[in-house]
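To begin, one chain is listed below as structure tokens, in the form predicted on its own.
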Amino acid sequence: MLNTRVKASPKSPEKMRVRRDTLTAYAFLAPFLLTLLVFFFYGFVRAVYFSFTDYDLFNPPKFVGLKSYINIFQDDKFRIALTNTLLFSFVTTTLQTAGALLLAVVLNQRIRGLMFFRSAYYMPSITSSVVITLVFLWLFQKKGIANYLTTQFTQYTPHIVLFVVVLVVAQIIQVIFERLREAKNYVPEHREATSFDALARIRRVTYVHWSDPLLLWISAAIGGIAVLVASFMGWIQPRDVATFDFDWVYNTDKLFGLLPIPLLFIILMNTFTTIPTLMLFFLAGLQGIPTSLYEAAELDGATPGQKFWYVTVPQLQPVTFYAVTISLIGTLQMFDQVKVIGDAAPLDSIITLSYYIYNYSFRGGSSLAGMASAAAMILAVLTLLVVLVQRQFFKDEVNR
């Protein structure tokens, strides 16, 4: 009995800590799991059972099994927000993931002024959707900047082209005469070259890109002045066109008969204010890429798009998988841009299943509650399924 007691009592003290901070844990977890329990797990069950009824808001809900969820898909304007919703899923998950991943490379370089170009494209993250949308109708009204800018664009054509052709002809030329020189001059010391610095530095040294950033500004100033010149002899003139005022917003048109303008519009500006967010995972997974593969990618003679695509593009897939996955959900679950619109654009163009669901849980005089349930629940399917489907291209994430 002595001997129990002297080793049972130094584990008291232990059981005792481990008590205490386990208490510790749920009080600091109590606050978001009470919310958690009262608001998503209490909210859902409602939903459930409310999808199951003819509830009103106003009056007992009564259970009238599958016919809200019959209802919904005889409802037109259901069909049109699913649709809707999918195509702005699909289009804004594929724009926002490129645009930040290349966002991304260009912030990790080593530029002048980095952290204010950060700062600056992090900016449309931290501002209300609601003025960021206010500021997208300003821009792309029928006498916006938009519609300015492409009319300068049709106008000036002539001189583009000039200039375009020009910028190209003479980054070619340079590019060719700067490979030829340096390769007349340094190929012997590459022979010579035994150590991994010395073979580094000289294919830095004679290996010029096409898209060499020197050599660049050089033929734009050439192009530019090539424009110049044939403006002030008369080669090239202005057209004379018509002002272009397309209605960006109040618009029945499809692209290609299948993505409503305004919906377009939507998509333009959900994609402008969320690649920063998304832009940030890929810059603290770009700066996790071990530079040796790089070097070693360097001298096998990789170009700058090769190393992209076989060296950075696989080692963000981690980065890229989580990126896809909460970009999924946030577009199917779009509501706010979509109601600060409006009456702006036509219902049809625009609707969502978010602003499906609110639009008949709160409409004045005849809410459809019941109805509204069941598309919620139908939406929190579609998301689940969604994602699932994607997790079968990141096969290799999830199972890690």
The other form holds:
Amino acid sequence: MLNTRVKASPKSPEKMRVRRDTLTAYAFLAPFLLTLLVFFFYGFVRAVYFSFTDYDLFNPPKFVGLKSYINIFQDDKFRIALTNTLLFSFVTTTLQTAGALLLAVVLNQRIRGLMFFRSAYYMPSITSSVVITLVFLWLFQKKGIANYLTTQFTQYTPHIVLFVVVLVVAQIIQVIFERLREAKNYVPEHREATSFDALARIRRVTYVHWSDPLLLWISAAIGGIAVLVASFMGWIQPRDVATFDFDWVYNTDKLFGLLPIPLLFIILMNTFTTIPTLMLFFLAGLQGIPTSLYEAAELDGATPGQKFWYVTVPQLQPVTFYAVTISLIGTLQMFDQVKVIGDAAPLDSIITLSYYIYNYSFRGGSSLAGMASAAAMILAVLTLLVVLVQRQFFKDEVNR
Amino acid sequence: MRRSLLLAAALLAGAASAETVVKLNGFAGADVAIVNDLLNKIVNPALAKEGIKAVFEPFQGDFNAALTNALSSGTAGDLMYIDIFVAPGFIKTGKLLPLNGKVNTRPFLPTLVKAFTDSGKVYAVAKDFNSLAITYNKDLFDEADVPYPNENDTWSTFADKLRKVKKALGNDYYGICLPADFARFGAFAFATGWKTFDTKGNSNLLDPRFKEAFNFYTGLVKDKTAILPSDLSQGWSGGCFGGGKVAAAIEGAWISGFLRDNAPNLKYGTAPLPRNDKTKKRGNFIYTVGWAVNKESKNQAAALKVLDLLTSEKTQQFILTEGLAIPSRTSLQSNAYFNKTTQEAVNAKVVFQGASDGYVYGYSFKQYGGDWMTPVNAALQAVMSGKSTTDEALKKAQADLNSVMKR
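Switching from the form predicted on its own: structure of the form predicted in complex with its partner chain?
Zooming out: every chain and molecule, the one shown earlier first.
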């Protein structure tokens, strides 16, 4: 902290040092400030000006007042783009934040090969979104892997159901057996007690968990053998189902009559690529939570779920606020995935405000830069509004 | 020693400053190698004496967006590609040099000159072009014992042949691959005598002639004679055709290069698009890219010389014999290449003839560009996927188109 009590003297070495420090700070900040001034502030002012003109990038702009704004609200494409953008932003932000938090909690455990998993899960974030979009388009095409796996799943439903049922039954039997055995061993003075007496003590001496990994492996093996035997004996057979050839991309349908299917496809992609970045923030946040809080919760008899809900989630509030903010801003401005998909999907199903702005700015010589600027202004105001609204949900954090 | 070095450096500097560099903006990708080859082999050697050197500077990514940016900010090259699809928009910017009196357009196909003409002024010279033709798989037609498509086919005889192939070969095979795209369907609409814009500049999708073509095109998909490329996990009908499960495709000469690389053993033939049963005419599109001169170029004279060489007979001969594209000069119509019997040469000849047979229009939609096609493509998709009736789809498309044209 700077010492402000230093006696003011023009030649004071302390004042000279302060001035030098300030200049040094500005020198380091200069590249960023310059970029901000030229590409953001100047660009923003120009866009505000153009939004009130009929600018077409080639001829000098003429002032037209609010005409561009009026035209925009009368334009069907704008209304569709606005709805798509808001839908996309809220659904994606929710999925991303929840997914990233869960993934971070999982990757914060002490597990073997932790570094590998952390790196592997971070990979989608550093891969180009264009490449990811192309890979997704390939996976989700009509004859793609996603549809193939769905077909296989419906075809082999009897096998899967049998496997799951046998696994669950085997696990229940094993766990009860183990618990009975342990209950018996736990109370040596009751060695001669009937198993009914021992059952009464189970609640107190449950050492084996329902999801015990070793027992789960044994149950899975039993399930596998059951499926093999049943299919070998001809008791179960693959179902004769039609090939699932759902069109994920060129589709005009809407989920629940609201969310266009191709937009859902983009939501899946965007969530996949952004979760790792947010996960990293949550991981950093998790490292900062004092272990004493968990220890105290454990002493109070909290379950893992309660520890997560009453310790982890409140402690991560600052990180959650940051993650939600950048996710909202990022999703409101999503552009590249729509651009890459291009004509492969119906425009109305994927158009977002950013794509609308781009499309109207660069139309092969017949640019509508005035209208595009007006749309950009609306997007800017919308972004500000959405962030302000979400601040209301994190009041404690904002006032901290 | 030092003096002679200085002298040499001065001479080199002098030589460098005397050279006029003409910058060319074009597509990235395969064009880079082709244009550089042309510049190195033909253009630059011919202009070396005059101290002119042409340099190709391709735009990566979205070419039209990059060109809009470059032209509006004054950083565009001296010569540039203009796609017929967006030519009306770029011409309206006033940034392209009218070529009347500066370039002799007479040796070029009139439809191609018209494609770049606005109010009597020519703004670009077509470097090459393409039109549509029927490419058919000879083995599949032979196996089905159905005669090949030919120049006498009408819509009904052609559709009949496709249905017979489909019937003979079974469920895994299709007669033709048809995309839900005006870029292919439009040729059929033109064959009925329908035009994209009427005399008042309006588009009428409810015209009975448009509906006739629409029903023919979508009907082939509805009765499963045709299949959409996406249903075979392909992005275009050439991809379906190359897979060997489809007997025919409607594409330009670009398909021969694709098949050479991706399906070298596929035996194919080429026939003109079928005639409409009533008008007895064919319809077709012209796809072309022209060279235009930047009006603000400081090297206009040199740029015009480069343009002259880039569209010269020698250059076009090179492009044709390399199997890259169809030349835009009428004199090359009688070129020996077209008399060859190879499948590529036959394909090139049919595509060349397609440019002047029947109702042929440029692949261009005034200043509306691709926005014009969006409602039509959506209507095609809706009907082909069985989600809408023809009447509903066309009504919606007309309403959407009206709002596009009102903007």
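Numbering follows the first chain given and starts at 1. Since the structure is predicted, the reported quantities are computational estimates derived from the model, not experimental observations.
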| property | result |
| --- | --- |
| Rigid-part agreement of residue 287 with residue 358 between the two forms | yes |
